[in-house]
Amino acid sequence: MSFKIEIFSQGEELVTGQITDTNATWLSEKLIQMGFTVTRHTTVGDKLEDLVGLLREIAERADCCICTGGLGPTVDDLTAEAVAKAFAKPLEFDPVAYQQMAEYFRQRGRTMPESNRKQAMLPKDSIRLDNEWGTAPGFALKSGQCQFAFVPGVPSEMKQMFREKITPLVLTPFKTQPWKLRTIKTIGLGESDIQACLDTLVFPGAVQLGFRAGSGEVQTKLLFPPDFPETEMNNFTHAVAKQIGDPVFAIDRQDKQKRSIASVLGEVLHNQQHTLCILETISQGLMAAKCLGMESLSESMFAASSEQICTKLNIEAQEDLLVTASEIAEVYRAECGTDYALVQLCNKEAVDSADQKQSVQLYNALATSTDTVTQLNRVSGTIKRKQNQAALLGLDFLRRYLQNNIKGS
């Protein structure tokens, strides 16, 4: 049986665009993995009547609803009051909640303001959800067919309360069967390009396909029904990855640690006992920063221009930056004594341009003990986006070389 669940976010700062509702996104992903059907995301500002109306609507159409926000001590925090009015459950003082809040302040050497007493006023017959990570307690209650859970909107508190309070105390009675998620991660292809790659592939009818474009990578999500055979699921996932090709750098399972391009690289280099040095320009150390903790990264350096690098390494700059990048990679690898040297150069004039629409040409070179390979890329957007894209494309250049040239990687 599939249970319908809604996510209800409260706060004027959400509807006015001052902050992004990351809570709803995070909750949806978790709830779908648990086997719920998420039917709606709804956001309402600090208007009591709007909150009351929506709560009554949800009580009639959903099996469960998780509400975030509006549990603070100020006049614009109206969730508890709205619940009391919507379901005729007057607010009652909870001395345990009040004592927990007072202790929270005491441990931090602060006096609790009188306004915080409001947070200890909970709807009659509700179940208190203790907040061990902040001041505002949550609460749960049932109205009509719908089981409600209310938690603070602070993301760190919300996530902890979902794991420690909502899941065991509120969601357990729902006998859901978790769907199975496989996430194929790629760099260098857009969503429409990936969709085109998959147009000729026949999908099993029950499998749901989705895409999520993040900061520099695209995730192709395959959602399988609970009873989908494991072997068939793995075979189909790898068939999709094969169809997409070289841009795939990882396949994540929901029950395993999520992998980044740097962690994939780290695994390959560690398994081969190979070392790496990185030299970068436009990304200004971001490429090396993404490899933080990688044992195989021996040295890194960044400079504002290829001219500075050539001067430092005593190399004569060539008119062709790709040739220059190759020579720099060879010299830098020899100087560092590593198995690989990854070098990223760019046209400094384009970086310095005030026109953010102007794209930047990247000149990547990878020197090994036997050869040197190069790659051209182009990045665009804000300088922050260009830097992140440049770093990811450089690391992916190395990843593709290693996975295509090293046996067993």
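Residue numbers count along the first chain shown, from 1. If you're wondering where the values come from, they're calculated on a predicted model, not measured in any experiment. By rigid core we mean the largest C-alpha set that fits within 1.5 Å across both forms. Compared with the form predicted in complex with a further copy of the same chain:
- Treated as two rigid bodies, the chain shows a rotation of the smaller part against the larger of 19° between the two forms, based on C-alpha superposition.
The form predicted in complex with a further copy of the same chain, contrasted with the form predicted alone above:
What comes next is one chain alone, with no partners or other molecules.
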């Protein structure tokens, strides 16, 4: 059976739009993967009657509810008081919670303000959820059919509390079956392109297909039911990836580290013990910036125009920018003494116009010890989008070369 779960976020800063509720997103994604049905997110501010009303509503509707925020030491932190009032569970002093908070302050060489005593007042019959990552303890209690868990709203504390307290102590008894997620990551295709790619593929009935697009990369998400056989899952995931083709740069599992284009590139270059230099124009440093942590990147350069680069490297500019890019790549590779040189030029006039409607032609060249290869791309949209797309397409050009060479050899 499927259990209905709700997310309840408390905070004036959320309801007034000062911050976005990323906790609800994070929790929902985790809960769906665990096999719960998330039915509702609700956010309210610091009004006691709103909190009390909401808690009573949820107690009648849901099997489980995770509540974040409102556990701080100040007067506008009202969650425990609201729980006490909503469910007639008066607040009681918890000496262990008090001791833990005092210890937290002691370890940091600070005296605990008297206002923190409030955080050790927990509703009668609740189970304390120890907070090893901050001061406010969480707590869990059942009202009607609904099992509630309350934790602080600070995202780092909330996440730790979810993994180490809520999951084992509150969620395990529900005996849900976790779904399995495979994420196929691509650069250079839109959601609708991928959708069209997959039109001819027959999806096993229970598999859920989803997309997430963000900062230039598109993730195709395959969610498999708990009882879906492992081998079939892997085969189907690879069939989907194969159908999408070369734009796929990684397939992530939910339980493994998430990979970016730069981490994939970094891994290949590290294994090859090869070094890289990058010369960029429209991406203006972002290609190098995205390679953060990649030890193989030795140096990079940005210049506003290809004429500037030619002058600097003492090269005669050719009419064909793709030819110019190749020559620059070879000279820059020699100058930097690296194994690879990745160069991306563009038609400068289009960039200068700053016209969103005008797309920009990219001229990529990669010089290696054995040959020089090139690729054309086109980017469009705002100046910021063009910068980001150009950086990703440049890095993806190198990724495709490296991965195809690995396959080929």
